[in-house]
Amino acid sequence: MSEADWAESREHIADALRAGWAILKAGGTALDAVQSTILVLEDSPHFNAGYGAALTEDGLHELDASIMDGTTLAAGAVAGVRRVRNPIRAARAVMEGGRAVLLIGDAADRFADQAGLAMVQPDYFTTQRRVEALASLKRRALDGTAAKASEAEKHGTVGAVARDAKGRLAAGTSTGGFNNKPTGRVGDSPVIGAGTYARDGVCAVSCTGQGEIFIRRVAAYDVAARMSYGGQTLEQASNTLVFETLKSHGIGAGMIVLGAEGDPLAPYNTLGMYRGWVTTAGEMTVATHHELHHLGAVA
């Protein structure tokens, strides 16, 4: 990418950032900023959600998205949807109607169609480079070096995770999969405890990654259980996850985590991943790589 283009991607996530802080400032819940969150990065093209996801090995998008209660528990999330415009909206309404935690495909998107939310063209969500992405994919797939493909052109995910000012946690991630997946894979993203979870008092996570693997490790709980269970620290739950559990397999894994008191980490095991919080001070980071771009004051 070029430097621009790194430079607009970090520029989104600080939107994103301050999405979510002008509902915690204004004394919202952290449902609400998870979501507020996940809504601006699904609407930019730099990330693999919403607008600009990844494609199947058909050429066809196939989102997931989940969202978490950390105060009661309750979860919500789609997969395989190809009409709704923003998949953690869907994911919400399918927690707030209360009758399921996972909805798929085509069911999904008729739900969240009656639940009235803004519904697109399957093309809606195509951007150039994810059909470069799916292009080279399929070349390395018949030469033989699909190992060698770098982590932009197989994945990623975007995610948030959420404390509020009565400490209520909450955490929600949004997805395209992978490029090239086989049509009608489903990852870890709306998967609870796999690629999402959020409990209060203890944590909040969204992972990123081989979604496989994540669901095989049940990660983003195990953050949770390590935590619980076994009285490690949020940074050693979460260290051990990215640099031990997962790296054993042999994949980059990622994740973003949030403690009882709202201490924001996000390991990862690349070059490089996505990234920004804004502490309870207000102060807002945002990176790509190894360098963090302090930005200040969130206004």
Ligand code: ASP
The other form holds:
Amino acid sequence: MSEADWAESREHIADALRAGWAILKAGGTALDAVQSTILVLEDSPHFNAGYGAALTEDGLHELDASIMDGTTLAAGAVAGVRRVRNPIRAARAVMEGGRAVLLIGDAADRFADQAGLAMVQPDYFTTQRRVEALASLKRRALDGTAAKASEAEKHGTVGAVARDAKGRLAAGTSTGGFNNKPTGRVGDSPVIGAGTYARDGVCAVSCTGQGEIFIRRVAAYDVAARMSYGGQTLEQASNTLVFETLKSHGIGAGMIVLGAEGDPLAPYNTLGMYRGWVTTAGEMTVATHHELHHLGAVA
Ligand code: ASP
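Next block, the form predicted together with the named molecule, ref. the form predicted alone:
What follows is the whole complex; the chain from before opens it.
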């Protein structure tokens, strides 16, 4: 990516944070803040969710998303959707519908349509960058260098965690999975407890990295379990997952986590991970690699 791309990605993260903060500042819920933050990231071409999402091995987009309310433990998710413009909205609609936690494929798209959400043609999600990344990964698969593909070529899932003024926690995640993924494959992002989890008084978690391992390790829930049964702090629990449990599988992993008191952490074991946060005092920070960009008070 060019320096201009990095700068614009940071700007879009800041926009996403502003959208979430506006809701929290007005006394809104953590759940609404999570949804609006993810919505902005889904609409940005810089991340692997919504517009600009990864392509399957067949050159299709199959999008996964989930959202969870830490107060009621209500949750909603969609997997393998191709037509709803913002999968996070579809996940929320599934949650509000109350009849299912996870809807898949065409039925999930139809549900979103019936719920009145904006629908698009599948090629709406396609960007030149992803087409090139798919071609490059297919070449790598042929010449046996797939393992050397950069994180940016493969990943870019988006997520958000929030705590509101009443102490309610929420988490959400949205993704196109990874470039060249098997058609029909579902990752951890729409699996509650694997890629997303929130429980008031404990933590809110959203994950990124090779979903198969996060599912097998029930990663997001394991952070919460380590804290509630194991007495670990948020930092101990999330670091154990990212630097020990998940890393032991040889994968790049990261997560954004928030404790009951609202302190954010974003551990990752790769070179970098897009991230950003707003403190309770309204101060915003964004980062892609080690260096933090303090942007001051949110306007
Ligand atoms: N966790 C996502 C998935 O497996 C991919 C990623 O975060 O890079 O679908």
